[in-house]
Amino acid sequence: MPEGDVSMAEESNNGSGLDYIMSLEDVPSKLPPHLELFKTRVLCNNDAPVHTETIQYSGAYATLGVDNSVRLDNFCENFKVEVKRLTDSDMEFDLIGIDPAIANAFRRILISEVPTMAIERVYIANNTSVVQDEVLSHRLGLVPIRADPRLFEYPENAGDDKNEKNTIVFKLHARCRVGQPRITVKSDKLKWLPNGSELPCEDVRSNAGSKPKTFTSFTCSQDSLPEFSGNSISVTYPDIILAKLGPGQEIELEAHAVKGIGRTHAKWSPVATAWYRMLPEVVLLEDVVDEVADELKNKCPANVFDIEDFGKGNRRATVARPRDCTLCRECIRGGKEWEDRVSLRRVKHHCIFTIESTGALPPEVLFTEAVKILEDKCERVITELS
């Protein structure tokens, strides 16, 4: 066997044959420009987008000698998270170097699998308002509660025991006296009861002189526990309208909140919305000048283009705000000449992610919890396969 073939065989036996092949001078290391464009961009034509699929399998460009396999070192080198906006209720950040399928996994987990606390049981002692008991209970269930779900247990873990570790109790008592104008009952009327329920069970008769049995069995007050000392429990928004009472009408009830996930019911979903979009890319294929530049700028409702003056009365269109592009395609409508001037694209591995929290947890904490849940899912899959 020739010496070169022997060395190549030794490289293959050592598991680095691919590295040897890629190091040869006559093996291309990059894709041709047109294939690189199709691999990394979605082309948004006037009729429909094309090349929307992501090419992930390793042998996709084997005939060209280009390694397309997914490697951990390449992922760690290219992956970035850039926070663009962060407030108490919403967050916008860029996921760079990640497949859209992974971004969609985060979106689905945020909507349906990150737990929160929400009102599940409502015990109505008196309701003479025009709002039916079922409707009132449904409205209470959708009121966001500011309580860290990581400090509570799922109710099914304790059976029928409703204790301080799995239940939050709120009390609501509102009355409109006769002769007074109508009043509006808002969510700020929900008062936290750290000692648990105060309503006696109807089906249980207590002994004379003993404390009546209630709907919960707290062994201690929640505000005395160290994990709740710095985490005050309340409703997130105090101005949510629950009902309106006329003269002589009254509402008295207890609402019990428990831990759950959005897959069970939407009231446990921690986000008002969670969505992503691929980064828009607007490319001018030729110089757009003078009156045509003004027409292009006026065509765009998102104000993506600007006019640049480069002397002697000459003006040229520039792409000033490509991130604001909504891909409405107004700039490429009007004939083939506009499609030859402007190219609209999406960057496949650059996702703009937006999270709007309902208020139970900050948006940055919600995303961290979603990452942990996805990590647990991956570990379970690896354990099952091994």
The other form holds:
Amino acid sequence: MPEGDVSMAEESNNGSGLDYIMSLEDVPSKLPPHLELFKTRVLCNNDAPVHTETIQYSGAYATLGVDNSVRLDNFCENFKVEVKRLTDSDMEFDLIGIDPAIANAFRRILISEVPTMAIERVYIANNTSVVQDEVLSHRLGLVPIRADPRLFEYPENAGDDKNEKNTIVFKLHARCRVGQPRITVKSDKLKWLPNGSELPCEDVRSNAGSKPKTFTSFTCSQDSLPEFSGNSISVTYPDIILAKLGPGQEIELEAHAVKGIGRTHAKWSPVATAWYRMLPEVVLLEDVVDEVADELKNKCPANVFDIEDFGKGNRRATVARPRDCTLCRECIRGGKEWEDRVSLRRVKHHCIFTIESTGALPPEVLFTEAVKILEDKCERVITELS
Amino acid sequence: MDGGWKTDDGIQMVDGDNFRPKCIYVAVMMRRIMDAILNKDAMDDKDYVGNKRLELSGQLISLLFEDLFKSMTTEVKNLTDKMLDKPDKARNFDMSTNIITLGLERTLSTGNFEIKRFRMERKGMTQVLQRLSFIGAMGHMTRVSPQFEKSRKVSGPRALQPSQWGMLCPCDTPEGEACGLVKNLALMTHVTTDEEEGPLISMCYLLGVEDLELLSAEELHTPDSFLVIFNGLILGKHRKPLRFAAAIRKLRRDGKIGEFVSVYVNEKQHCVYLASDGGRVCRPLVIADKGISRIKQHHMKELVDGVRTFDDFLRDGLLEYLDVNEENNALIALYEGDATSETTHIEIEPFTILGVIAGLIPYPHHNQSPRNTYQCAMGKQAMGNIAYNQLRRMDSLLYLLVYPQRPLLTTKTIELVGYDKLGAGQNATVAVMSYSGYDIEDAIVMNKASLDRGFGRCIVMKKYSAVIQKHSNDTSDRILRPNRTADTAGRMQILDDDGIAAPGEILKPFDIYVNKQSPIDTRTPKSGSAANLPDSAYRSNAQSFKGHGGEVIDRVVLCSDKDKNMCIKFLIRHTRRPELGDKFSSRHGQKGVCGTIVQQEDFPFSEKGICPDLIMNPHGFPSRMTVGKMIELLGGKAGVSCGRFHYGSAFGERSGHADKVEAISETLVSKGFNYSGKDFIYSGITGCPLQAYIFMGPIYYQKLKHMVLDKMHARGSGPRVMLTRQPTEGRARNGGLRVGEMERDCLIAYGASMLIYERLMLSSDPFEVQVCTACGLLGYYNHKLKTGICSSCKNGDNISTMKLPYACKLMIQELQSMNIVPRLKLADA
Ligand code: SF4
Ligand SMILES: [Zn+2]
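Following the display of the form predicted alone, present the structure of the form predicted together with the partner chain.
Next comes the full complex, this chain leading.
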């Protein structure tokens, strides 16, 4: 941020280019206020938002003697993360001093590149329900699974081999007996088979003595592995409706979950959604007093404004909770005078990030995973370049 | 007929020697003609709905039955006569000719009504009910088709008639040649059926109609006495027509005479018309006495509580049916509040002027009128639910949506017809913005994650059948257990041990789904038992699957067809996710294909984290003027945020059947949205906010049955037509794509002669011919002598070889066969 520029320039005045110019005495180190506003704020006018872009070019303000380059030390000094809300399934935190492009990179990675486990192959032994096989399989695929994807390998690495390192096997067997009322098959019917598939491969006729060949080749049981000893694998939510069975109908199947990423299919996306918004800033351009203040307070559905009493029954509106502003533009509706009174802005370098996890990993872990993936990508760029 | 009053054609008939009624009838006709000549306004309008009659199936079938029954009686009489002529009269009398059964069956299956007795000859009278969508079936059942041929270039019958208000839907008509001729019934229309005339006629006389027999000429022409015409025949005169009409109406409201009897006083013609015939359209209206509705609050409460039904309202004289003619005697107020002291009736609901299909459109009264007509055509093609028994049906083609939804913005019609239970579409969150350039010409951009999660996923079911034929020599086809060891290509993998494919198996192209064998010899009678023919007497007649692959056998049904052969029917199911080029449409005649599919992370997202399912280009709005779609978006958005289904019935704002935009806006604001429905959106690519507020919210989208998978087609080399040796035409025959006349013109204009040569000859039907340069006729190639011979010069001296399109060679020969001799004059190039 602008204050940082001065100190930084002092530190490195070993006399080259921009740094040198910056060190000169009569060079302004700050942008004029209107440019500073356009650089750091999105102005949400009644007709359209303006100054939405960030200014990336390092020399954008060189004629004014202001350095606009990105500097790591500068970033480190100003960057802050504040966690506002954290539960098992979702979190909200502020990324302060970050370019929206970077925040967006995290969002994109969270949606499409952080891996999870999801059901990919379904072997149906019997399905007499009304739900068609492929529809049932599709539904099963979308069921979130509580299993740490970091403990598994991608199936592509193992070729055709489906072993305990890359496959989780679930079994589902539900039947509605004749004479019973209809039943609803929910996701809790999916039972984890730590020993791998139990369905015999049809095309291979096995000898009577040996164990029949199944669809997986596990060398050991998954629950004997130390990673899973503590927490067994299951579906995240037990009440997802998979199918309904009428009397006499039956579903018997085996579902194999593998590791994948959301870009391939949304079922592997670890988040229901992840997004950010820029910090709202509501500025009263003039003093709003008395009836107008009441009117302003009543206009806002998010209750952003408060009324301040400063003696003798004089009242003035204040901006109390700008963070709650949903940008409904109600406060600047009613004509030009309102637009002149209130200015709605967004702080470009302050992102309020929200992650809604589907349950495979807690949201905070998801974010660190996303950071790691971005790190890997950066490293790859560096190695490819050098 | 009983009274002997009129013939079947409705013309006054002579009763004994009394020609007086007939004279009067002719005289009235003459008077009308002269009136019309003198005053064009007195002319009857033949497009006036009150002058039209609809024919219902019952009437038509009764005619057919009458004809067949009469044929049968004459047939029986002839048979009896023949029998009585024979010497031995004591024989069994056989009259099992089934004239009626066969006649009914034939007429119903072909749809050709050819009834000589009634001079009726009509084609296409029966139609197979469209079951492609629930709403298509509903629409089909309300359809009214015209009798006369459609090619006439007249505008009169096609134009919207003011008298069809409330009777026929103003929106629902096809585009193209049948436009305006094929109509659909409105929501509350009732088509009358014939009612017995005798009692009504005697009642008229009791109410003071004076028989013309008893009147003198002077009495006949008293200025204020009105002629009473009943179903087109003159009953007599009445001195107080208004009192007479009022009396009849009172009787009707009291339920003493049928509720569909109509009475109509025409002041201009000095006539009172009574009608009890079938085929008139009529609709219910609330009766008002001096502008005060007969339906009171407590009646409505009883209706809501379920104590009272519509029929009770009718029986208690609160409602009555009016036909188009009687509407002319009524002053109908649109709403109760509009009623004045002259008002006689009040409309039940204005949205009922639309039909079933137009009733699905939310806010149709805000749309440009043709858009509603387009939607009426498209609503029938939307995939969704067909019926509650859709998964037990064996239709030859069935399109289903995997996750059909109920529209967030409903109308009253939707609830009345049950579209909310058998929907055909999904509520998609739509962002109206430009994106990527793949959205030109109404194409839509779709979110891949939405498709992954099941948006627009559909099931296509197709029926295939195999018949186990019985042959004339007592042999029959057979189905064999598959020989799995010999099945090297794996084409028999999906077969069960009975030789028939098993349900649940996934099909690949060329998989055999029934392992059928046919006897080689199906003619010559076999000496021994036909059942134990040796295997060598059979050849394989296995049916193999020709499809895309990935289809699943849904069900297999064994039955016998009408020739008592065993018939195996396979229902093959294909689940498809939307792909590039699949057609979608909103409910406002705005169709578009899927232009591109984009990853979710590249899609824009809102402050609340909402990511649209599809993006629609805003250029779709200005020229189409579908304001209703915008209000649907607003209402849908308010609906999801406040948890109440919003309504958009036609003209419903006043009566509370449609939410007003102001109210919707208020809801939106209270839920933190902008009142106009425009959101602050971030670009998913750059991460920065977009420089405009984006109009975003849910719109009900229909997936139409036109999918690229069924249409895409290309060919390199392939089959050719026998006659011309040119490539076949059409996708079904794996045909080529024609370079037509216009394309040829373009190529000529460009001077691309080699391309023309290549397209029109090399890639089509090149043929080598031997041409005799001496006589210019075509010769032939003698393979023994290895030279070309001219068959008219009888030598091979002047033969040159050249290439021609085979079609050209064909034409030369055809001309020769007609004694025209085309000669080719060859010159060196
Ligand atoms: S934009 Fe809406 S939420 Fe924000 S301050 Fe104004 S009225 Fe309140
Ligand atoms: Zn010759």
